[in-house]
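Only one chain is included here, represented as structure tokens and corresponding to the form predicted on its own.
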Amino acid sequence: MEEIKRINEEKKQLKGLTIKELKNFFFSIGEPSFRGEQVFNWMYNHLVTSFDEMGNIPKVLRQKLQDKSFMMTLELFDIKNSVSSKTRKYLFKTLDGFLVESVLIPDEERVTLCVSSQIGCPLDCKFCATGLMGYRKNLSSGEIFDQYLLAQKNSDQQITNIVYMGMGEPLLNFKETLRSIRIFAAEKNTNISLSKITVSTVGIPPKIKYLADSGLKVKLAFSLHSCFEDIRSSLIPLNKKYSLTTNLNFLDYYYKKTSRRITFEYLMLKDINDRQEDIEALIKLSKRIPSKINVIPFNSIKHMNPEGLSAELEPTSLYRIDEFVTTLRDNNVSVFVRNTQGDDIAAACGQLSFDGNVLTPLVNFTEEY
């Protein structure tokens, strides 16, 4: 740990810097600023892992970079492949010894990587394994990008989509989340476009507005799970601070600002949000905000030994989900059912966690949000 601290103090972390920031870095070490564009292209487009791979960078400068900076922020720790689907879960280790997960989800039309923005999460949503493990730290933009880099290098399929739906609440790590999005979508990094990026949030209205005003017209997925304030508050404690009513006003603002339909994520929970009145509320909501409903079967979080409400949650039956979805569609609601993938390796929606992080201390999240 002392060695890592020394490296971080003495050397500049280049992974996670934008083109402008890289140009400024090269100027600061007495080099022409165009080298920043070259290094940007090598890191984010060609996905190199060492300075020696940068063919158009002089050998003397490569050595200078080695002495003054570093690139890689993660190392691949483990890979688990689902037997029941093509889902693959990657376990990475940060330079300061934390563990974090990403999930690769291939289907017929796309190959999606679900990236993490935090290690753990401070929001304590009752249906989410990550929330139950508590909060450790925010990930840097470099650590977010290196999930993509290492997953792509360890997959025989081209990743086409990025979703910020892994560990953590992306809008609680707003600065680094936005920086990583700008890197993915930059002109010199041609693999991922803004239309292929989705940010998921449980609802932090000020940050939703900032995201709308950022000019980054990414898709926004909102963890709805109930249209009723009391039920949503029992599932998502943050709803007591930022009510659904408030969030919906800002989601409406996001749509009007970006022209991107909102995705409402809806986890199906037996006898909690699968009633007739829930259907009626969703129909009403879909008429208010241009959107689609992403229906998600509840995946077990028993591996976290949950207590309280978390231990009582049960999945809605597949028969009832089919009835629920059919009724919505009959009322002209756009609905997509996210089939469970990777639950045999604890990689399905809401299951990401890792017991090894008990070796690292819990931290109180103190940023105002």
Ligand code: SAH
Given for the second form:
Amino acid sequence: MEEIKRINEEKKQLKGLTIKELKNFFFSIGEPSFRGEQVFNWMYNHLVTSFDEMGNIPKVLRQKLQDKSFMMTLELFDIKNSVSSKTRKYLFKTLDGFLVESVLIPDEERVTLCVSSQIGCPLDCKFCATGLMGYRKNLSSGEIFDQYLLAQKNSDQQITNIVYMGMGEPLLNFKETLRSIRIFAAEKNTNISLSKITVSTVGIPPKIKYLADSGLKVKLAFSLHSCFEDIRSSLIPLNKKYSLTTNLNFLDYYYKKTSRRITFEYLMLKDINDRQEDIEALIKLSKRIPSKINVIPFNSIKHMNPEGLSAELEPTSLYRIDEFVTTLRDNNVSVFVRNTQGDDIAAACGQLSFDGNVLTPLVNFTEEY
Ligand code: SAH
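What would the structure be for the form predicted in complex with the named molecule, rather than the form predicted on its own?
Shown next: the complete complex, the earlier chain at its head.
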């Protein structure tokens, strides 16, 4: 592995480069820039995994590319199929030895791939298994794209939607997330247009503004989980820095800029956010911001041996979820309930974490946010 890493550090990583950057790369190695366009097409539209598959690139140039660059940033490590649903979990290995998880979730109308943006996460949300694991590294746009490429190559269904809801906080890895979105949007052979991409965040207002101003118009999901500042702060420590009130102002701005309704993700936690006053607060909120509420049954994280508040969290009963949702709908709130799929392969939300990464050293997240 060290050997692979050393070689790749000396070579140029092509996956993740934009068309302009690829053209510059070809210029820098003394080749005409139109080769950049061709390679762009092979990598992102035809999803090739080797230079040898690039039919219109002469053999000598393919060899030169082999010597000077590389393009696969991940390798397939394992696939786990859920017995109870059609959900599949893909495990990939990065060139520096981390494991990345992506989850394929087919339903009637679409096939959604849930991609990771970081290995681990520094935000420490009390209900989330990835949070319990701590932060390891940001994924590059190439590593984000290759999750899609390898999942698509190893599936007989056409992936139609991408959600950034795997491991990590995409807005903390903003540059690479944005770059990967631009690459998905530039693809011609697939259905992944910007309207089929959802970025999910706990709420980092300066980045929400930047995303709104980027003109990309992806869908934005906000991990709400409580309409009350104190409760939200106890679940999501970042709420102490960026309050719900501040976030809501920026979500409002996001809607005004993009005309995309906000999705509020709402994890159902017994006696914490499933009370009558929570229903009332949600009704008020949905009148304020054009949105829909995605109610999510809480998946246990007990297998992670959590401590403190994390150890006390219990799922709301299915009966109460039903009652909760019905009352919201009776009040004209747009609500959908996420199926808990793939629980048996620990692929359900918040469970994307595993021994392979826990054993690697913790890293401080040092960037400003
Ligand atoms: N950091 C981003 C994206 C990753 S989490 C965010 O928080 O939005 C994606 C979704 O999984 C979020 O809505 C999150 O709240 C949800 N989730 C986290 N832990 C969960 C759990 N234990 N059970 C069910 N959903 C969970």
